[in-house]
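Let's start with one chain on its own, the form predicted on its own, as structure tokens.
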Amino acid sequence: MDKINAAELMSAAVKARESAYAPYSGFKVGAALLCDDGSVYTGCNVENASYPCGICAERTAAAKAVSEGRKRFTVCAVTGSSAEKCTPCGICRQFLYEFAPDMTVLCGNKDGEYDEVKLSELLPRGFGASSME
């Protein structure tokens, strides 16, 4: 990571978690997505009474990045509000895989501890645009 280190990216995810809207699950998640140009996009989970239509923190950050013309992701930090280290859900894994199957994912907990893993390890043999060619 060139312009931002892992601890700074995780800190941005923790700050994003503070904005989460999770009245149903009580599980707040924040994410910070580093793009190849050094820009960082953050997101939080936003739940809804129509439970399946909520959005996860990782997809919020990615949608913000894509809407600003960024599609080359290098690192995603994700942190939850529990002692267990938070990993992206299946939908988020596939969503991120579309853009960067080899990106690094920092999986953190409420105490700021995190593990580093490749997205391709979290979603081996994921489906992407190149699969459709």
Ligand code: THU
Given for the second form:
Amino acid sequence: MDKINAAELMSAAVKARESAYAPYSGFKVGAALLCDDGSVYTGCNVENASYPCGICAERTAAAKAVSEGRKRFTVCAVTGSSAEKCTPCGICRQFLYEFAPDMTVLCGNKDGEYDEVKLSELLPRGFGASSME
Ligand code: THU
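The form predicted on its own done, now the form predicted in complex with this ligand:
Complete assembly follows, chain above in first position.
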């Protein structure tokens, strides 16, 4: 499978955002995760009346990928439903860091405009398995 480019990955995240279930915050988020074999996993935020039960778009996508045997992530596109470019929350930064500390993150707004950053910039000196050696 040919790898898709950054703009295409962001488009996949924008599309995934359509499925967001966000009746409590009203903030819809979509994510698209590119793996090193070219596969793409998408996700959206899924909220719950018991607020802490909700899950972010990035972790939805990552859990889908890992459960399908893909752990080597290269890029994650994330897009929110506001003019502000959406960056992953702290829990998602840590969740992604477990599998791909060197990955790239595309932080997008409602129109799919995005900034490209490294996960290591978003989570400097992150804690991982090697921290316990
Ligand atoms: N949210 C995400 O899905 N990803 C992020 O990176 C930021 C926050 C969701 C969680 C919640 O459903 C809503 O956005 C408001 O915080």
